[in-house]
Amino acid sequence: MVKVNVDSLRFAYRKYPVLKDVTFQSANGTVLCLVGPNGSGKTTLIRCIDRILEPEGSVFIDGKNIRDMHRKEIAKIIGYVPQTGSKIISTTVFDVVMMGRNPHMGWQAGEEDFVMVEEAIQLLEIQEIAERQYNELSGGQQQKVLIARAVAQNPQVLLLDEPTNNLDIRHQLEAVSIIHKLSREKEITVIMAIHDLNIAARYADKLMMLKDGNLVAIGNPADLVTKERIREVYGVETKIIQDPEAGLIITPLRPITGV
């Protein structure tokens, strides 16, 4: 089932364009990986699907057009998690976790929102400085608070702009291993922008090819991962081997010149 439909996208920055009829769709518990150079439109994308940014174009969310939708609808099926959280005032892990339920409650929190909140906790691995200051956490830390927010609100779509910025090798596949678990387990429909194609190519079901603002391509890593179509996108000449335990490992060797 299609849950995410975006059709003829176009967004400009002072009538720079920054994305140009970008088209495609996105189905239930399946992870769409967005990759590109820096300034290809990923984050740009992810704002407009959030309607962060209004752009020119649809997006709808189960058929539903959310130009349609109030702020506070579209936050209760959209999770967002930022490339940072530097503007989050000083509080608790805890309560920085629990503003995930905010479109959810009422006037106070209820036994359903500190339910949600522990597993989400819990599921980051995050239980030991839950009681901390947010603003002390390192980067990696604060990274991993914020995807616990977002998990704490339940989405049905999950946006993610670099979730592995900040994070260690370790803390990188941790945090992938569980966003692609909850894709599965909860069918959550997730959208997310990375750089790094090795860990996109092993974790996404699809994969999204974007250059100075143009969708290049859509479809399987196997396919699309091509010596040919990142030196088309990248402008870098690669090795590719398909590792059996591993998947593909692709491996940057030079820059084309003049491209």
The other form holds:
Amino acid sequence: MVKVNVDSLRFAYRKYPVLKDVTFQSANGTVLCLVGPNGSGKTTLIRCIDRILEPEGSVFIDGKNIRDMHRKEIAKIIGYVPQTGSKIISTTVFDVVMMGRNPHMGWQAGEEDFVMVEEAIQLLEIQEIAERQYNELSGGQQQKVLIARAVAQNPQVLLLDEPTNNLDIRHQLEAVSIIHKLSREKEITVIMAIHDLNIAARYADKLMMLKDGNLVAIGNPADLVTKERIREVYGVETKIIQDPEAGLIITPLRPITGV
Amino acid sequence: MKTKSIREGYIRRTAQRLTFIIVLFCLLFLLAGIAVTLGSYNIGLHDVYKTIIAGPAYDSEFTTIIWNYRLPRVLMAILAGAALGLAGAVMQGILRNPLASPFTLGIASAASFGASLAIVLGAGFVSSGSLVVGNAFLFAMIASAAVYGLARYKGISPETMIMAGIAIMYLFSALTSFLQYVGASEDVHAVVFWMLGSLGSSTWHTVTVATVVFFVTFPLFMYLAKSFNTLSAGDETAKSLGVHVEGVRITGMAGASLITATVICYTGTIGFIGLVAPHITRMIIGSDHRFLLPGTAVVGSMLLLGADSIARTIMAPQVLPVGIMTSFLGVPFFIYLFLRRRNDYW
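Can you give me the structure for the form predicted in complex with its partner chain, which would complement the form predicted on its own we have just seen?
Below, the chain from earlier opens the complete complex, with every other chain and molecule after it.
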């Protein structure tokens, strides 16, 4: 069943087009990974889907155009995990996760809000740091807290912008497998921008490649990831191995000059 | 750590914050009583409360002094301190800037210009009886409208609002300097006195107006408190969490401007409280605006009331301008907290 339907999305920063007519669908409870070089429009696309930016074209969730929805309504169904790096004014981890309840709760947190926040904290295994100040944490810990905040939001659609950026390899695997589990167990539709092609190919139900604001290809990772296509999108020569345990292993060899 | 104890920790912190506010409120009540006893006419604390509880009376010198002079002044100190502190907390929150204060957006310099215009040239938009007050209020509101207009043109972000505020501030302070340059020396002296701030002209009329405006804006701020909290995580995050960012920022700024203008048009520009009361409160009870806002209001009241009481008595019968005293009293306390707390409280 189609959950997210993006139709002819275009966006420009001061007349400089960043997204040029992007159309795709994403099914309920699946993981869609957005890959592409720096500046290809991944972050912009994610922000447009959450209507943080106001694009041309339409985004439908369950057939409903988000342009006709209030901010709060959108926040009840779409969760967004931004890239880490910005400070939050003197707040404990618990309070940051509680922020995820903002669209649902009244002036004060109720029983349901506490339960959702505790669940999210457990899921991301951040109990130990729950009472610490957010700004004191390492980049990797902050990333987990931001994911927990979006989980506490209890969204149907979860957007993530480079969630593995600040994580070491162990925590990358943990984070992505938690996100993958969420999509399966809670039927959350995940759309995730990610740099690491190996992780993308391994965890994505669908992979989508962007270049210069255009959708180059979308489909099953096994069909999509070919030497030719990576050369076209990234301008890099690669070696691709199909491993029974690790899935696709993509190793960059050298950049191609003149692409 | 068990998740259950995490929740208990949150509830415990909430209780501590509430206790802090309630205890401080009781202390403020006590301080207010002591403040009424101070002055050249000796009145005991017990008699003060008895006279106040008995209701307005002007049948003796004793009751007249309390009801006509000291009580309005003490109440105005409480209201003005609360208003300036509150406006500062809101401004710092919505602009995500620790240096923001009610005066950041040029409000104080515009009010000073309005007052100077009335004092030096006798010119203004309102009837002559309340020319200084009316002018100060009007120009303060003009300044915040101008900041809003400029920021709106560029897109309402903390940066555009601060830039526009600085521009407006310099414009009005240059205009005030010009008036001081051309004005007669006794007028210039009056302007300088006005700009130092004083609670000397407090009456039941000013107290009533300030009370009304306070009880209109305070509930509005409390209603927005949760949105202010999400704004601290950045505009983008606040939007994704369902907050109408521009609307909250404009409403907050309008409320803070109104409450500031209302107070300073009567008292002159009392600085420092709006900047420091929010920081003191934040260092003690944290940055959750649901507690920070009422907490800052009480802390601001105590600071200004304390400063005014000392200003009235330290060189009696001479009364020092309260604007000087607020810094003398607040700075040591602020530095103490600043050094004691870890660095990341903001």
